[in-house]
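Single chain ahead, by itself, as structure tokens, in the form predicted on its own.
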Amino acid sequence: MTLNIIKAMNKAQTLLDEAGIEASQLEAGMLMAHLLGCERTHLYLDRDKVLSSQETEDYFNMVDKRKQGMPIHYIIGYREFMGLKFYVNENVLIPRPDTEVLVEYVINHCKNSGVHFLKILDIGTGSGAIAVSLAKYIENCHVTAIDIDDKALAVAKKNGIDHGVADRIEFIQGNLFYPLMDKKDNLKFHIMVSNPPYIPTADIKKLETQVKDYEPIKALDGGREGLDFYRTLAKDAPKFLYDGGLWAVEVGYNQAKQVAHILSEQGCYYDIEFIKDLSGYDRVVSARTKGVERC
């Protein structure tokens, strides 16, 4: 069977519609653009081009994967984030637009910090979307990016190289702050940033198939209340932040007040703020730390 580009995309859209994929037209185009190695806009200029039998087979194999629930960004191998193209695979959480709120907040903070050279710590870097974006858009910084999973770190390192900032990011494997504990140089940072797992364990099974069955559970599961990682981040961060350093994290749409309470209980933080996402939810919680000596 041979089809031209537009007929193949129309057929794919129908198949995706039947599978309940909401953005079926968009995704049919994304898959075709990936197949042919071009921008989606070019597809309509070449709409009458006939696909080879191999191209047709490859295209509908991708459509079948999407029908089964595989996230489209794993199929095409990248996700746009902060105007950059990030490589992703099943070892990392797919970057979300909501996380751009966190990155943009930190960038704006850095512009007004008055610090000549900023040291930034990214806990749970995953694909490296946060670390790489910060290194890309903040020239006077060095980022330390930590993740417990070596396969996730491999993805993050690739993204650092792809975007030309690998020389300003140190990638470290380890659990949260643990790999910094044995540093002998009294390591301190101006900023700690994180998008930790924050889905309550019981809610994982309620997520969409493309999330719960494909994305790494350890990047989603935040414990019984979804707050486990925030407690650790709040407890340990002052040991590694300068006095007045910025603590900034992404939170679930209904978690900001709970995270703020965790910070208040620690007694090490002030100027606790909420930053809203485009949907009006408090998506980022930030605070300044007093430093461990004053806690």
The other form holds:
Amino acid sequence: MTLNIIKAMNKAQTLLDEAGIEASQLEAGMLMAHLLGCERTHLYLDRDKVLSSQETEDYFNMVDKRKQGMPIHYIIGYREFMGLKFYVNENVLIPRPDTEVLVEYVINHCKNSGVHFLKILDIGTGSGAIAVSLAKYIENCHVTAIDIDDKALAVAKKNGIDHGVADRIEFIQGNLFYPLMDKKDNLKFHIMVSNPPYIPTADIKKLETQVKDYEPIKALDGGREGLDFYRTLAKDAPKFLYDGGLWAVEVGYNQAKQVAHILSEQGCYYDIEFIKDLSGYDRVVSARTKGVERC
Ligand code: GLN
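Now that we've seen the form predicted on its own, could you pull up the form predicted together with ligand GLN?
Okay, now the whole complex, with that chain kicking things off.
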């Protein structure tokens, strides 16, 4: 069977439609662009080009994977975030547009901070989307990016290298703040950011197939109420933040008030703020820390 580009894409679109995939036309194009190593806009210029039998086989193998529920970004191997292409594989959560709200907030904060050189801590860096974007868009900063999973950290490092900022990011394997506790010097940061796992354990099974069956559960599961990681982040961050330092996290669409409550109970935070995502949900919670001596 020989097919030209446009016929193959039409066929793929039908197959993806039948599998209930909403953006079938877009995704058929994304897979073709990936196969041919070109931009999606170029496909239509070459629309009559006939695919080799190997190309046809490879293309419909990818379509099959997608039909079974594998996220498109794991198939094509990248996801755009903050205008940058991030390499992704099944060891990391695929960066979400919601998280751009957190990154943009931190970038703005840095621009207005008046601090000459900023030290930023990213807890649970995953693909490195947050750490690498911050290093890319804030020139006068150094980022320490921690993740418990060394396979995730390998992805983050690759992204740091691909975007030319690896020299301004230290990647450390370890659980939350533990790797910092071992360091002898009095390590302090101006900013802590995190997009921790925040889905309540019982809700994981209700997520879409492409999330629950493919993305790393440990990057999603936030414990019984989804709030476990916020409790630790709130408790331990003041030890590692300068007085007045910024604490900024992504939260689930209905968790902002609860996270603010955790911060208030802690007694180390002031100026607690919510920032909305494009759908109008409070998606980021930020606060300033008093510094460990004062709380
Ligand atoms: N936003 C992700 C989702 O809804 C969850 C990310 C997280 O737990 N940090 O699938």
